[in-house]
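Take a look at this one chain, the form predicted alone, written out in structure tokens.
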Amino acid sequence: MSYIARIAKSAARPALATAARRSVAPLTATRGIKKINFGGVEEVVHERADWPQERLLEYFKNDTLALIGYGSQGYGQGLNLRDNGLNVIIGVRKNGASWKAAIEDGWVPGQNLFDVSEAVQKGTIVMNLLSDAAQSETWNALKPLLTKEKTLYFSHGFSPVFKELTHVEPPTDIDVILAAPKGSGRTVRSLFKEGRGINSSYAVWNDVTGKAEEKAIALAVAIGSGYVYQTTFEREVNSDLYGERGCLMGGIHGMFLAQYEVLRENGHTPSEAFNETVEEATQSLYPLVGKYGMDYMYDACSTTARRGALDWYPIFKDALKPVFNDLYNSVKTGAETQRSLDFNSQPDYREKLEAELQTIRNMEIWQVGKEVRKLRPENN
């Protein structure tokens, strides 16, 4: 472990250094709404404590909750739901994988799971969690089914805001809503276990009852959310695809590979290119960061590394920012999403996602890694 690492990972004491210059003000609260300053900017936080079960079962007392598809957020969030109490059917195509993957996490045919035509049409709210593609490919089946008196709820912005391209265009007589849990519907599932709860946007497509906001809030924190702040479903989609294509999984992966090449072709092993690369940042200091800040890194880090830091990151900024601002101007244009629905909605897309998936896996970083993670403690 390198001398950063080990100043990092030892740091016990409190960040007061840090919590000292932070700009979040005094919370004020008005029937438990929190107003806080992020930065200069003041914005409304509504937390899970606002809505408690017993006012999520008043609230949607007389609603049937039917959220159609069960990949990663139709598990998540359908289960959360299930668990809170709520009326929540399951609506997928009838012995597929999603049929079968729902009867063994304890949907019962028939009771609480339904094809999607006869969920859609039991729901009150109706969940449209199917994948992008899909929601494109099912839409003019679908529509007819939202009749007026039902919500129509999306968690992604991707196919209204995409409309020339994906065709889903909302019907105005209905409210149509979004919460967006910032993780996967696993993250959204197990940190609804362990009592905690994710960080969820919501947005307002269409408002016909003057409820939309409020209904929108309530099924954000239903879905298992600790914290839900506002958005609009444009800001969700171009932040969204954003986000994913850079900083959390493709300019990292890039970047990781990147410096691990270098290291290699310099004359470093396997591991410890790995460790330099990958388990430093992974398991020493991106938790720091995470939980205190980078503000905080530079203070824990050593004199050393501290001095290379503030050398180095306006270089990778400077170089790094024409390709962000062309990744931005991509989603924004709608030129990433006609490739996802391209892609996506061929035939054979899984059996060329999975070609390309093997080719991550069969790289020697990611070979290397998996011997690297028995070595962990906890795993010995």
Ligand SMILES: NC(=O)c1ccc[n+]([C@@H]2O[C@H](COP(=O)([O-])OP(=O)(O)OC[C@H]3O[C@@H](n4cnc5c(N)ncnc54)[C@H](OP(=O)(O)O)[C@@H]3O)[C@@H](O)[C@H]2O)c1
Contents of the next structure:
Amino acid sequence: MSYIARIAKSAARPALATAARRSVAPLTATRGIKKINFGGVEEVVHERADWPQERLLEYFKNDTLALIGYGSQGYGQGLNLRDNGLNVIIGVRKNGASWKAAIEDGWVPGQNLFDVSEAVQKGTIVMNLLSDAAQSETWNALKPLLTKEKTLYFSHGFSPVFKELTHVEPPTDIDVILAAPKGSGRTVRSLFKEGRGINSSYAVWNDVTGKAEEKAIALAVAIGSGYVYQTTFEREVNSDLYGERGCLMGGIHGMFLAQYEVLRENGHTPSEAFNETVEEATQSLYPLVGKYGMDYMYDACSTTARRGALDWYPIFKDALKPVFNDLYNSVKTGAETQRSLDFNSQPDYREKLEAELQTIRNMEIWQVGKEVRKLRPENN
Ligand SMILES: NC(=O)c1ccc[n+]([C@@H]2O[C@H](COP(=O)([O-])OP(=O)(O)OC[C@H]3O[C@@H](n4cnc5c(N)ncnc54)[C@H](OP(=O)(O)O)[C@@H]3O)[C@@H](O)[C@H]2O)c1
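Which structure goes with the form predicted in complex with the named molecule, now that we have seen the form predicted alone?
Next comes the full complex, and the chain you just saw is listed first.
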């Protein structure tokens, strides 16, 4: 029963919205920079409005953006840069899957599609969007091409931060910057097309010209960000690896499975177990958490749901916190990086990955999900 979802017109909503506004109230708002008080901590945020298209075109008028790698991020960032009117070229292995995908998206060999080294040589800003394992594998060939006055750009702190493991040690005589979208490249693209924008972080590793930070912010907007917040390469990689293994994917998948299995073991039908675990969460409650916050959910749900959730969340938190501590430690020590490099560098990694993904596809819960989704009226 969706007893939690009795919320939409709650009288509490205006009060909560006001409270939410207070906790992220802008303190200063000058062109190009905003300091925002996030729950008592002041942080710098830049918005797309500060970098309209004319300003981007002027700023990058002498640049060639050589985007290497055309996977998820290469696709999203590359097409957004192109639609923003910037001079962008793609560099990928000739005749690989990405080469073919790029041609399908309208990139033209010899015009704005080249092999990796040719693109790097032509670029003034080299955007390294190869997979993290490939960044490590190709580094010895790439590094000598990163000559003075080029800029090196990443979308993840992974390669330079864990340089003892990846052997990616950026030259010290060029600017090295980062813009990391907080979502998949597909979302980077779809939000841009809708006139919206992904949220991204930005950081500076080397500032040789004195303009590295400004360049990182401008590029972050140019690839399709709606707003960008400041970080460091270290904080970006640690939070990103931690988050995706935790609440964003690994942790939430583990929690879905545990709840579903207990329901099934106690005689609940597959559809009931799925509806109470995944469908209600994703279709009814999580969008509201996204829109108004968890505090709003507590205020707006039934008294029965509220009492239970208030009693049980500390139990879950206490049980899970040691796991999160272990996870953060595993990220910080580089163990997660080593694991990722080892696995993703194997010649047969795609087949091995496919076997693991097939196991997930075959799980009862996700098989049931397919049938449940068909029942949504919009899918009939
Ligand atoms: N995906 C995300 O959600 C996301 C979000 C934020 C940041 N990032 C970061 O963005 C960067 C790119 O990630 P991604 O997910 O877009 O990567 P990806 O989809 O895994 O892209 C792989 C690209 O690397 C190329 N590649 C793989 N091995 C290669 C090799 N040995 N030599 C040359 N090229 C090789 C592939 O070309 P072929 O087709 O020829 O194999 C493909 O173009 C990473 O630093 C990642 O951490 C990703």
